[in-house]
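Just one chain follows, in the form predicted on its own, and it is written as structure tokens.
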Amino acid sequence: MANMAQAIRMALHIGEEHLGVKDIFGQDVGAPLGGVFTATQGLKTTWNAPLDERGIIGCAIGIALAGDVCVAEVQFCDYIFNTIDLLKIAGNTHWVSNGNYNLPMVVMTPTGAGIHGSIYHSHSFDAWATRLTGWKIVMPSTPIDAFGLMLSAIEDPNPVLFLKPKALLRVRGEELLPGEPADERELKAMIDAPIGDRAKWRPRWPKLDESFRVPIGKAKITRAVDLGSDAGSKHASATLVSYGRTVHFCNRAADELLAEGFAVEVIDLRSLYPYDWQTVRESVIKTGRVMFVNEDTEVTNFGEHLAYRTANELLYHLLARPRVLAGKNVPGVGLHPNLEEASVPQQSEIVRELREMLAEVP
């Protein structure tokens, strides 16, 4: 199985081949290095630019305003918040000129904690993202929709930013790409660069479907919830809505429920705008509960929209308050794990929120 940066990997290589993408570039995206987690890593079109992240948006801009394709990646998302003003201008250039100028431009930036990043490497973006409009924003939890939402990322005439879960880039998933290896070593063979020296190391790029594709803007059901057969029907059940990196414990937390009774069916967003409210609608208003769960801080956090919109338009099916499960309002995370593990939310505290959710009658 590939894991997320192999998966990225793998579609930025049908990007460059197959979609029109000319250049992906970023620090250290080219060679050698090929991306500080290997994301890039024996593609053509990278190269590696200057320790300049207002330069790397500024350039994508250009790059798409003339026409072409481009994937520009900010090593870490704690770097991008001095770009906000040309972001801003990158997501409104199709809506001012009145649809007569895209921005076919994709910008992909690690994002999030659970690398013992400390205070520069653990930052998330997630919420900020979600106030550029004129952006779509999508992040994925496993490797295969990582590589389905970077090809419809990439296929799309305005901007798109991918945001990569850091904690998830090394982790591989529980099925295979359309046409991947079964033995992930046939796969690290072909395509991971060896240690030393690469200068004449080239990739074997296995033949994957170059049609697959994830939406944007459709979420995926990962726990679901049938109450009319499922053994939590005896029971409260609720409705958990994640993504990224906090989707993979909220699973956990589901199943550590299920197994006492109660159901908990489980929503990864995949993307954040477009959102897909109709799922969500349709999940809250069979459990009668739900909890948005996610890594950004508690203070003005996407969930916390979210939990508006239901309660605005869902309070009448509604069997408690909903709630929003977020990182700590802290100016960042700090190196030692328990500091860390402090200050984002972790399957016990999903579980513990839960129980207290599912406990609430009308």
Second form
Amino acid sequence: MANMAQAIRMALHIGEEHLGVKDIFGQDVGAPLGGVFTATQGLKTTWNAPLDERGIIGCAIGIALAGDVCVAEVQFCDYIFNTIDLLKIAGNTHWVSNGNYNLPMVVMTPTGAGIHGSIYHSHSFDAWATRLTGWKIVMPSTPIDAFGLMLSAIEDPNPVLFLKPKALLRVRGEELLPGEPADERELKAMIDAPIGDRAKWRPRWPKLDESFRVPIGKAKITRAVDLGSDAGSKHASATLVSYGRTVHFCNRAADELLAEGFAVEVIDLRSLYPYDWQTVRESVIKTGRVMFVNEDTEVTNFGEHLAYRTANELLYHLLARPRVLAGKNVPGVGLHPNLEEASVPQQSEIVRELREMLAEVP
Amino acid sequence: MSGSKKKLQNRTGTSRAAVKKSASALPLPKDLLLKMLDLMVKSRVLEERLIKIYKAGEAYFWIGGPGEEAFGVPLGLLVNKGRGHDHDYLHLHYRGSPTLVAMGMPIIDSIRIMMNRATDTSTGGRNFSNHFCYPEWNVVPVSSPIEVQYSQAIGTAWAQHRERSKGITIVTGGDAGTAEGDFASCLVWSSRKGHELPILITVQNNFWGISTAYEGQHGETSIADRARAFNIESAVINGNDPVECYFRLQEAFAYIRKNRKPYFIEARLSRLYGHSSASGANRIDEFDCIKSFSEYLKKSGVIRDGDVESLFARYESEAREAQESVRHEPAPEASDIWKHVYANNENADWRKF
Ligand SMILES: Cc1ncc(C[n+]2csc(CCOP(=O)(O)OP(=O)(O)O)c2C)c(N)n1
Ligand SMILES: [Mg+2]
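Starting from the form predicted on its own, produce the coordinates for the form predicted together with the partner chain.
After this comes the whole thing, all chains and molecules, with the earlier chain placed first.
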């Protein structure tokens, strides 16, 4: 199975072959490295930008103003902060120009903790990103979703921010991409650049289904609950809503509690904006309890918006107060595992909070 | 005018350059000189009308380009106007009206922006005066944050470099703004060896950033010196002399079109009504390029007494009439805030997700 970096690479390949992508650029994005996480190896339109994030975002806006499609990378989201007013401009250009210009650009950036990245390789950007109006924000948790979302992002006429959960970039999926060789060693031999001299290396791209898409704005239920069959069950139920790396923690937490007879539905939001409220809504009406889980810091967190909306619209369906489990409101994610694990939600913490919520009755 | 400003302007030969050109041999075809004067006056009258609209309480804010006509008009005349890579892209700042007027923008367009009407095609009543946007002429949206146009210009120039297209990219901005990183980005990105970009980088140096004088903000002798460090061809020109501007811009355009490399121009010029309406928008006693150019044209026998006055009068009545009719045009509606958040008016309101 492809890992997420390979999946993104294959989507970008389809992008340059079939969807009009003219430039894929950023720091160390071109040859010989092909990206610090290898997501851009072997592509034909890649190039290395100067070490200048404002230049990268400004250039992407300019390319898009010229009507060309590009994918720009900021090497780590920790370094995207000095571009924030340019990101605002990218988001407001269509609106402020009265619809005259739209910016068909994708910005991708690795985000979040989980690789012992210390203070400047563990930041999250999702809560900040959702304040960038005019953008669409996506964040996959599996290679196949990364593949399908990247293709949708490239096709979308609006600026799309593609957040790459960096701890998941080298994790293999459980589902084959459509058309992917079944043997992962074969895939590796085809598209991973060799160690050492790469001057003569060329990738051999597998023939993937070019029409595959994961639509922006559609969530995925990764652990489904059917209360219909045992409606009279004495065990409580709940919904976990997450995206990116913490989806996997949520899945495992749900499995753990399922073994004890609890019914926990997990929703992978996949798109933060626009977000799939209908899927969240139906699930919460069904389970009566909801917790929003993500890694960004907890004050003015995107989960708070969802919790607010839940309280506003679904109050009388709730059996417990809605929760947000997010990163602690501290200046950074410290390097020592004791610090990192105390800073961003872990599976154990999710289970603990979930138990507390499941025990709560009106 | 501060002492150092006078000194700096004299170094480029302010006004005398224009006046010295003898009547017998006109530096440019007579028709072109007349056209430049006409457009300079039109642009000035338009800005003065905007200021009057502001002062009459019919608009909230004014910022614009009176005093920059001698630079902006030749720029607009030399542009290869049109849509797409094979035409020139313009990344202007809020003093770009002379360029747009020279490109053929009707006076009424600017008044619609000023009065925030729904008929304002550039912004739909959303933005300040002179925040233009003309996709059919590659004029990308003017935005208020200082200097961001310099990092965006990299992108259109890159697209033209990649496609080996005929067009070039032009970016304009003020002197104080060159302290921002985006200015440095533009120099760095446009001069990389083997990836030089076809871009005309200009700075309109009026020696002010709102109330902060040039002296004390700059250690470099001229802003153009910064381009030299990147091996970018550069020139410091008298931005108050339309003839000099025409020639030097023409040279710069020819160089970029031929070599597909960047060129840098620092034009030293006047700021005739202060920074914006926030500082009163009152006439300041600085060198007036229209006054000196018309005197020169008179001495050269190109125009006669009264010609300039009647030009002013003609455009004043056009601008007044435009204001009259814009008054009766519809305002944007409350529901318009949701328009154009996303392309094709896709819903962006979370309440409807
Ligand atoms: C990033 C940013 N900071 C501050 C401002 C407020 N501001 C508007 S114009 C201006 C001065 C600009 O001076 P200069 O670049 O010389 O251009 P000029 O107005 O003189 O033409 C400032 C500080 C702004 N618009 N954007
Ligand atoms: Mg200035």
